[in-house]
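Here we start with a single chain on its own, the form predicted alone, put down as structure tokens.
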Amino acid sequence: MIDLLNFHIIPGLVLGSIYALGAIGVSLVFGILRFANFAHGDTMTLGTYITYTFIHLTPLYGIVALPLALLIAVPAAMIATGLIVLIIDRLFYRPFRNSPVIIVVIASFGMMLMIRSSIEMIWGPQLKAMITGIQPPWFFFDTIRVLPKHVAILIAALVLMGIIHYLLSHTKIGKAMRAMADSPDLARVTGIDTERVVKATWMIGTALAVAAGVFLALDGQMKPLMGFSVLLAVFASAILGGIGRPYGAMAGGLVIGVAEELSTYPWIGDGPLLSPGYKAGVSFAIMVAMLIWRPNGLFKGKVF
């Protein structure tokens, strides 16, 4: 039972928090702009590589500890990546704002390939490590084993989710975003600056995508396909919670992450129930089941 906690539930919560941050961005974009942004995973990757560059370009690199360097580099990368995404929206998405949804979706596919190719051209296809060396785990009660990076990821994810909750519930722009998600036409009639809301949505979604990508790199390695490799799980999390529902995306991400890790536990016999290579299949199965059984998700989101 301790192995179940140490090697499946805790890593599942860490993975689920990463999925949740990515899924919130997908839900926000779908709820307000009404299209599924398939370039979101590669936006995660782009933000991670920009963070990696900022860490190595800072004059304090090698002097300050990595956590402090991340605190400096990640917000800067969020802003830089957000500005890039705003340019992308202005050039590639905004001209199709009033077009059929499928056209914008296809545009996001093209943008996904363009971002990935740009990453490979600038940073190369090689694997990179955000963290070098091996971190010894922390032990609690002599049995519970937790890696320091997992503690940091969970705390940071909870803080970001709390900020999103406050932003959507208690700020003017958050209320405008919720109003536009419910009815864009009514929001325009009431005097809400919809283009300002769109820009805020891109910036917030991109900031969360950058955080999710950095956390994914801290938990593993950096590679140009890292964001694309979790895109299915991110969409499954958003659909499970209810597409267009940020709070549902939080819950859906945690459920998907834990479900993926629990699928590799040896429930029957000595070997894993499913090979770790089939984790993505768990996300796909849950997503298909939700689309058939309850397409509006657990939190009654929008239906495709």
Given for the second form:
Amino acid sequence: MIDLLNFHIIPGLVLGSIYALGAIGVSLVFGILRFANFAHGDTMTLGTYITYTFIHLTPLYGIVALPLALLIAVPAAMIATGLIVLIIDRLFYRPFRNSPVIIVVIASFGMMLMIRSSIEMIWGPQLKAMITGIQPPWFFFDTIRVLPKHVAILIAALVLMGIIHYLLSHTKIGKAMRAMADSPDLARVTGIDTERVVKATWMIGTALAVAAGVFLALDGQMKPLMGFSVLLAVFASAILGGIGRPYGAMAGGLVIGVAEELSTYPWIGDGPLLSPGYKAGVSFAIMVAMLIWRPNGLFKGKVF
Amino acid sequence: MSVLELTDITGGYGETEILHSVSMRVDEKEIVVIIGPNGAGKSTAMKAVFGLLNLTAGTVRLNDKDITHLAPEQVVRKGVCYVPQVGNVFPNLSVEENLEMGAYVRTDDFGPRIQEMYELFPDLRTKRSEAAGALSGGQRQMVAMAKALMLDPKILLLDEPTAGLSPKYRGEIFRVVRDINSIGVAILMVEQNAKQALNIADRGYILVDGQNRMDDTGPALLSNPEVGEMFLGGGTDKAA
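Show the same protein again, this time as the form predicted in complex with the partner chain rather than the form predicted alone.
Okay, now the whole complex, with that chain kicking things off.
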């Protein structure tokens, strides 16, 4: 039984909080700009590589220990990636603001390929590691086994979600984001500066994507396809939570992450229920089922 | 002096022309009502003020300044607030958050203004932290009006504020419209309940097929037999 906790539930929660951070961004962009942003996964990758550059190609890592280096490099990468995304928005999405949605969806699809190719050209296609060396796990009560990086990821994800909650419920720009998600037309005639709200949405969604990407890299490896490979799970999380609803996305991410990990537990017999290679299929199956039976997400009615 | 003046407005949505050379004006501290049959372009005339329409001719002037080609958020900043007929509150925001959004362009402390709104609409004070979408139609309409008043506008545009409301709330809305007007806000409103609306109106315009048909003072229109036949008769309006 303890294996279930150590090897499935805890890693599932870690994976789930990574999906959740990605899904909040997808949900915010969908709620406010009304399109499914295919480039979100590759935004995660871009942010991860920029963080990597800040850590390994500057003297930062030599001066301070890794956790502190990350605490400095990740926020810097959030801002840098956010600015890049703002430029992308200005050049590739804003001209289509009043066009049919499918046009900007396809634009984001093209952007996805362009970002990924740029990453391969700048940093190369090979695997990289954000951190090297093996970390011994921490033991609690002699049986519960947790990797320190998992603890760090879970805490950081919780803090970020707390910040997002504060932003959406207590700040003027956060409330304006919710207002615009409710009704863009009314937001305009109310005098809300909608382009400013759009910029804030990109910055916030990108910041969370960068965090998600870095956590993913800490949990595994860095490669140009890393963001794209979780895009499906991120979309599934956003849909599960009811797309356009950031709080739903948080819950959806955790559910998908845990479900994926639980699917490989030996529930019947000795072997895993589902070969780990098919894990991604779980989120796909959940997404399809949701779209058929509960297209508004698990939490109908309540948006924020 | 006119607060708002529309001159020979022609235009519509996309290619479809709905308004043909419509003119109207609202003077300071006036209540002006637009009535007319369905599809006459009443709401469209209101949207023209807000830059939500493709205008092919005509001008909109606010205090003698041309605002014809301003974007909606700029019109708001000039002191014109607009309450659309439907979708006029943010349903997932609380009542108080709706009011805060109404004050979005304000940079000063608008806390006292929110309190004033709760005094004008006492029902809202108890519902302040409830989602606006969960309120009754009449209360939602009050949120929408309070939200529009947060900017202390010079003129308030109301698009069928009593549509779909019970007679009790209808009377309440008309009372509030008069209250708002009495503190110096000019009002331009589209109304289906023509009799009640003309009762509180200084002047009225009758639009038919996107054209001016008639304009006169409220009492004159009320007593005009032609108007009576067209819009007021049939005893449909018991609440008046």
